[in-house]
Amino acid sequence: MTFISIEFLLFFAIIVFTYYLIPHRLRWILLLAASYIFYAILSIQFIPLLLASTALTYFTGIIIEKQETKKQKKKVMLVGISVLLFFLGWFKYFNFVNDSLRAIAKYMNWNYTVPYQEIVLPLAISFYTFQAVGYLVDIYYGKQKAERHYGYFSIFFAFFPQLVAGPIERARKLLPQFKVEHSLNYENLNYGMKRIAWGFFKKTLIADRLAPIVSSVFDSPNPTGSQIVLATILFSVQLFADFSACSDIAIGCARMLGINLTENFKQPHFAVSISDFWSRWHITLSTWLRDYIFFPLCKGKKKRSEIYLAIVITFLVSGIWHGAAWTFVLWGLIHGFYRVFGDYTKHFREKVASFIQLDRSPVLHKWVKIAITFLLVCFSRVFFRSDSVTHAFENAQLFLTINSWRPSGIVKAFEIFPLLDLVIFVFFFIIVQLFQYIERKNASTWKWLAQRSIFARFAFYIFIIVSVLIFGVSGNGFVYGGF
């Protein structure tokens, strides 16, 4: 039962309807054994993990606050932390450390005999990781205060909207939530049954019409040059409008039992820089980096060269945090590359906009920089959709070739397409960009649209509804429900 099934929506009907039916008392019951059998229904083995870990955060929380010392506290958030990490570790990165220590061993003729273990990645084991670390930080500086009530705190840890793919929530912006009584509200309502078609509607429309192209590239033994820079840049739209779908369809649900969820994208691909990319994209798991890693690391840090080594370990910990494989590393460290080189170059990239008089029209500097972002954006990613590091640095160097780009080439890779996906993906594609567009115009579509009449406000609505029933095809799930 996976978000984009009727099933799915068949069950969250049954939650919404029962949720507004019972008294506030017994909705946490109601949110809780929800989200448990959301959960079962999705990765049953793993329900004692994450009651586990449930468990071991709520008490690890009450210790650490009832320590007299900052020293105490520390060590029992050390405590707390390496257990959940242990999990994490063990069951998403043993086998990559596994095989990167039988490879060396192998390239040395050490004797090596730890075998491959056959262990399966739990589900949503990274977000909640990451939003139970953020909890028990919090908790040690005095930033949130221990949640008592167990029932809660479990609705807080597996809250089934976004559990599966965040957005990662911190505490005190979630728990009170859940502690208020909410009434039926009209405009939630409304919202949240938008953000949901929307989240379809990029889903099945965008994301999964494109998967099944992108992989007949990655997967070809010899892709063209031509058709590894097309099938990257349309990994990146399919990337964006599946994740950013997950996003949509976990903020709508909520927001219809009254809970607000944290915004997780904005327009990224229209960023004008990559920092500008990193403060649009995936921006709660940005901020949960910028602030566990990036600032502990630059504490009492005040030379260039230590600020710059404590961005490319943040960002080699949000390649790690993606997936257990090298690719992902190497697409971390690209990205804090790209960061440092950016903070470093800024001011001559200033002077050489000046030069060449580029900073007197700015609107042409703006799409310039954007241009350059997201293709800076896109050859990264040429390492997040390879396989493994061989076919990551044959793809990039593709992607890199003067003649990958020609447009005779480019024009050609879109045999890709069967011709009707291809008519059918651009109609989709141009609807999504005018939406973007009046977003960026008028801060929110859905405001914007509010202000049309009923006619054309409704006539919106039936066309999302039927392109997805018609045009829709449904995937294997969402890109990052697997990491």
Given for the second form:
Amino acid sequence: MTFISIEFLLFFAIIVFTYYLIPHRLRWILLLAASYIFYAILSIQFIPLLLASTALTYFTGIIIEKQETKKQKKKVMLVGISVLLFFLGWFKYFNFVNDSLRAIAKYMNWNYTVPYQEIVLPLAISFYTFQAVGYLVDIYYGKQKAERHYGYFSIFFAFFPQLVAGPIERARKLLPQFKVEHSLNYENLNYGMKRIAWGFFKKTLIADRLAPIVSSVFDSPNPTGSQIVLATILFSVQLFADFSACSDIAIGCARMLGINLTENFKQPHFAVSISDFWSRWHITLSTWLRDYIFFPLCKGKKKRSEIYLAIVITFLVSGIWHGAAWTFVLWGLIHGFYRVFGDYTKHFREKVASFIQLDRSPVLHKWVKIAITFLLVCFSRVFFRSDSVTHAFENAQLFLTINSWRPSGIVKAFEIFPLLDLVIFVFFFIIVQLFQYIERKNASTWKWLAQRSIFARFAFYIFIIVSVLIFGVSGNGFVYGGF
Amino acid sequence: MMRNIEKYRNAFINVLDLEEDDVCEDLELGVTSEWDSIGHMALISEIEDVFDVSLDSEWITEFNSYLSGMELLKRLGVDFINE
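Could you present the same protein in the form predicted together with its partner chain, rather than the form predicted on its own shown above?
What follows is the entire complex, opening with the chain shown before.
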């Protein structure tokens, strides 16, 4: 039962109906049961790990709080975090480290006998581990009280709308919301349903329609350079549609239960710099990395070079978090390099913009920056999408070859689309761009829509639903669900 | 002995390479190219050293202008008036 299924919608409808029917004091039991059922349906074998991680974090939090000195608190926090990271490391990184060591041993002619292990990645482990680590650190710093109600804490750990792929929430934002009684509210139901429908729209009409097209190029043994360029740009569109749809559905489901989750995206492909991109893409991970990795690494650092190192390390962690493969490590390092290089050349680039008088036309200057940022992000995604380092470098070389960008080659590359799929994709892509354009002009497209006539509003809602039902394609899980 | 307000101003001048006249109450993070997100981290380290305080992540993000920095430091016991 994934988000994109009739089963999930029925399941969620029953939860919402029951949620508002039963008294507040029983709702945590319903949410907890729903969360565990949802997780069990997707990945029953890892329920014990989820329960163990929950219990570990719960008790570690309380023990940290009970310590008298800062030093003791730190010790307990580090033990708790180490165990959580051990779980994550074992399931997610064991084979990555094992394979890397084996390759090194082979290269050095050493004897290495640890065999490959068949280890399945537990669903959502990267997300709930980061959420748990943040919780323990916040208790250590006194920013969060250790939750004593095991039920509420368990929901915080496994709240089903955001369990699989975030947003990664902070306890101080999420926990209090479970304790407040939410009455049936038309605005919440209305907004929640619209966000869910919009998530279905992006997932089934953009992301899952593009997925096989992109795969046909990246899985091909000898793609042309123009195909790689086109497929990489399409992959960027796919990834955004996929992940933001997942967040839309999570935010929409939570809102229908009266709970506000943190927004995870702010039109990242319209960022004017790499740092701007990271303040718009997967915002809850970016802020998590900033607060729990980057800021601590910057403590006491006054030289720009020291802060540059902290940036690179933070992006390295981001890369490793995304996946246990060298392609993700490289992807993280590329973003670290972008960020550092961008800062180092800031004044030079300003001078160049001034010399060629680009800064005299702010709108053009902004769009040039948007285009360059988008292309830089696309280039990094060659590594994100490629299935091995060798392929990544081959694809990156093709991406950077000038011939790959010849308009005639790009037009020919569109042959990877069956004609009907191309027409459908272009049509719905334009709809999403219009939606985003209205959002950029009005802060919220939904509010803008609310000011239109009832006929226009319902026409749009019906259009979303009918489009999903007729042209929607499903079957793929969420890309970030695999992390 | 240097007054706290002077120490505070000097932190901006020394770390961000600003001229004395540039350090004013209107100064905000991101408005000048010197006080960008990277310069901000260096400024935080300098302020932590100078005033012997520790700023956590929330305060680091809350500290986004000359005046908000003073407000934060006041909350941490730094006296800018009766010293």
